[in-house]
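The chain below stands alone and is given as structure tokens, in the form predicted alone.
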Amino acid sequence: MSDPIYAQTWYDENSIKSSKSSHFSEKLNRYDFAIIGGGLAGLVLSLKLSQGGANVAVFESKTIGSGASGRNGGFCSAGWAASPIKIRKLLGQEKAELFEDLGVLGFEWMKKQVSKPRYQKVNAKIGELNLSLAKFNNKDESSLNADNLKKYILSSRYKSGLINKNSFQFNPLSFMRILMKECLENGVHIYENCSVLKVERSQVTNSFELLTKKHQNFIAQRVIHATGGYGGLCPSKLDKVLLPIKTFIAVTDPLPGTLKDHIHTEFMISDNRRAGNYYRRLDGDRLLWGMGISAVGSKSLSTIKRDAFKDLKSHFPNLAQEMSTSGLSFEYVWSGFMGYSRNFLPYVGELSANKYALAGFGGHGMNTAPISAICLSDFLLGNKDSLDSFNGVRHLPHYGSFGKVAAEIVYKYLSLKDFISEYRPI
């Protein structure tokens, strides 16, 4: 496809086969829960609710894994999109500590999942190398200076680094497809290519009627919106506080005998800039390169490819030169939407009577989405204290187009601060 949001990714050709989704002939007269959005949050929620004895239907406008959950960089670590300092300012020390604990629990849940035999094909690998374009002041055992970094990468631009063993990389699309199969086996009905056009009160007592693009009607007692940054049917209360932000990823042609000369490690790699890069080696001697965000406009596939090569060249000029000499470049390029709130914290909880939100995980959703889904499932199954950590989160409006422009300005400002920090005399 020419649209980068739905362009074919490397994962599409290098992941396990998807399970067959549910057929309309299987639908129940009434579901306990209808989940709109079949991303990581929606599937984990459906799995937990089904395991708790509920009848659950998931409605995905395209296919499972076609959104951000299946086309991201494949990084998983603890934490949230908002920094610990920001969370403390927003929520206070006590609740900030609860949030931090949830971030860790989400990571541990994902780590446990990928360690299961059935998830082996996600090819999970432990370890992250976090790089800085300036010198680190700390001198702990995980800290690396410029000379130490040469054991892992050959790039004069990085001045220091840290090794983090509490993170892992994996194939997110394979993960989503295995999770989908697990949900189906637990009785969840998953309807793909099935956009929900309307949700309104049903004549059936205490229920909603959902009208889908397939001209099918469904009845559910409670509805959860887990739609992320891809739009579709979204209550105005949620739409006003979540902003769709684009990110961009590219994967090189095979680079046998070249890539390993410049990037020696199989750790996933990120840098600590506010608007930094993330990348990792893939099977077949390829390099996955993630870069930048944007709140306004769009980029063509050719523009993303050009920007990726320019970005790669600024960090690994010798690798870029060798690629150019050999006539190699980026074979796959794509973009994806992430749902951001102004405070970088997700919207998890009630929207109105029997309607709930599970969205807005920003660029850190592979641990925060599942743990938020688990908290919401516990709440919906009767544990009324399980959303206490989220109840104090204030969600502010983004003001539509003005919000997008403001987000773009903030991103440019942060990029400028990164630039100044990098070249400030030490």
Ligand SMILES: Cc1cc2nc3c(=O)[nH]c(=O)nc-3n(C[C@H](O)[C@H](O)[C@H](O)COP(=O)(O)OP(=O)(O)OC[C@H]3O[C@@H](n4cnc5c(N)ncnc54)[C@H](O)[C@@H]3O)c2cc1C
Given for the second form:
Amino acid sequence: MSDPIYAQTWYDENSIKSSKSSHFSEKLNRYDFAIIGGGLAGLVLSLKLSQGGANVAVFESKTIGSGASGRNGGFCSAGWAASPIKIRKLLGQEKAELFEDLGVLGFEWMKKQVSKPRYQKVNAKIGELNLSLAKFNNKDESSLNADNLKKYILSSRYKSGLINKNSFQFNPLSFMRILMKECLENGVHIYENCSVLKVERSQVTNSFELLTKKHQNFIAQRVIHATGGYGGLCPSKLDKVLLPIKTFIAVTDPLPGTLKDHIHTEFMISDNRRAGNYYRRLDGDRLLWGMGISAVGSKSLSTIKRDAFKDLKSHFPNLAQEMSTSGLSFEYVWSGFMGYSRNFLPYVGELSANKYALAGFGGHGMNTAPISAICLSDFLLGNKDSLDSFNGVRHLPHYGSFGKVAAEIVYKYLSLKDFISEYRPI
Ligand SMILES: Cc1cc2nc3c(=O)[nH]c(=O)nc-3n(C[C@H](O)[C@H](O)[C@H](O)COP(=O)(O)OP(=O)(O)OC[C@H]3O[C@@H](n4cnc5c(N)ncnc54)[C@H](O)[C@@H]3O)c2cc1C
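Please supply the corresponding structure for the form predicted together with this ligand (the preceding block corresponds to the form predicted alone).
Now the complete complex, all chains and molecules, led by this one.
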């Protein structure tokens, strides 16, 4: 597949097998809840609602985890796509604290999940090395200076770092497939290759009719759009609020010997630029390299490969040189959509009567999507206070192409600021 959004990923070939999804049945097409989108948000919501006694169906255009949730960097930590400072500005101190607490709870929920024996195959590993490219000016006792960093990586570009044990890496596609099995065992019906094209409200029965691509219709009392950055197939108010933003991942050929000489640590690694890199060693002596975002246009697989090599070379010139000499490069490259709102905060709550949104987790969804799903599930099962943290979030229109161009300009501006702070004298 030459479209990077659906290109074969390293995970596709290195994850556990998927379970069989549900079959259509004339008798069973009525549900309490219909969830559109089989990403992490949609699956966690379906699991929690079914555990609460509801009759739930999930509709997924392709296969479970084929969206962002099964093709991401596999980094899980606390926090949100918006920075703590931005959240405080938008929501005020008190609400921002609640929001931050939710980010931590989401991380803890995921950590508990991956520590269960049935999730062992996601290969979770604790610890993150967070690097800074700016000139060393860190008074924090626990921070590593450029000399100490040599124990972990060989790159003169980074000036300092911190080790964060409150984060872990994992195989997100295996995670989604194990979660899918858990959902099915809890009675959730999961329909794959089943895009929802239209949701029509029936005034007579006070329910919705969902028209799917397979021409099979379903009835549901309540509908939840959990479509991430892949919205637009089934029109809703969410399309006016969330922009699909692409980001890119490349995985090298096997680099036995070489890779460990340059990246000695098994910790996942990220840098603290506003538009930075994230990378980690994978099994089989490969390097997963995450980079960049794009709101407009499209990049071919060969362009992503070239960009990744250039980016790697600017951080690890010796590693890139050794790869070139041995004729090695990136074997897998792909991209995926993230749903971003103008204020970087998600849309969790009502769209219109009995229709809800659960989307917009941007590039930080591995903890925020599940905790938001848990809050929404509590709300839908009757606890009316459980969405309080999300109530102050404003949902601003992005104005289509204008919003995409604006997002691209903001990204370029942030990259420029990152560049200046890297070379500015302290
Ligand atoms: C390349 C990449 C790297 C990332 N790295 C990280 C990371 O390391 N750590 C982190 O925390 N976050 C990361 N993110 C972000 C994270 O993956 C997302 O925030 C999270 O997965 C969003 O989950 P979701 O369920 O909202 O959306 P998705 O997982 O995208 O799921 C939405 C699903 O809805 C389906 N869908 C859409 N419309 C319809 C329809 N009409 N009918 C049926 N189905 C439909 C889509 O096919 C899709 O599968 C990354 C994202 C990308 C793209």
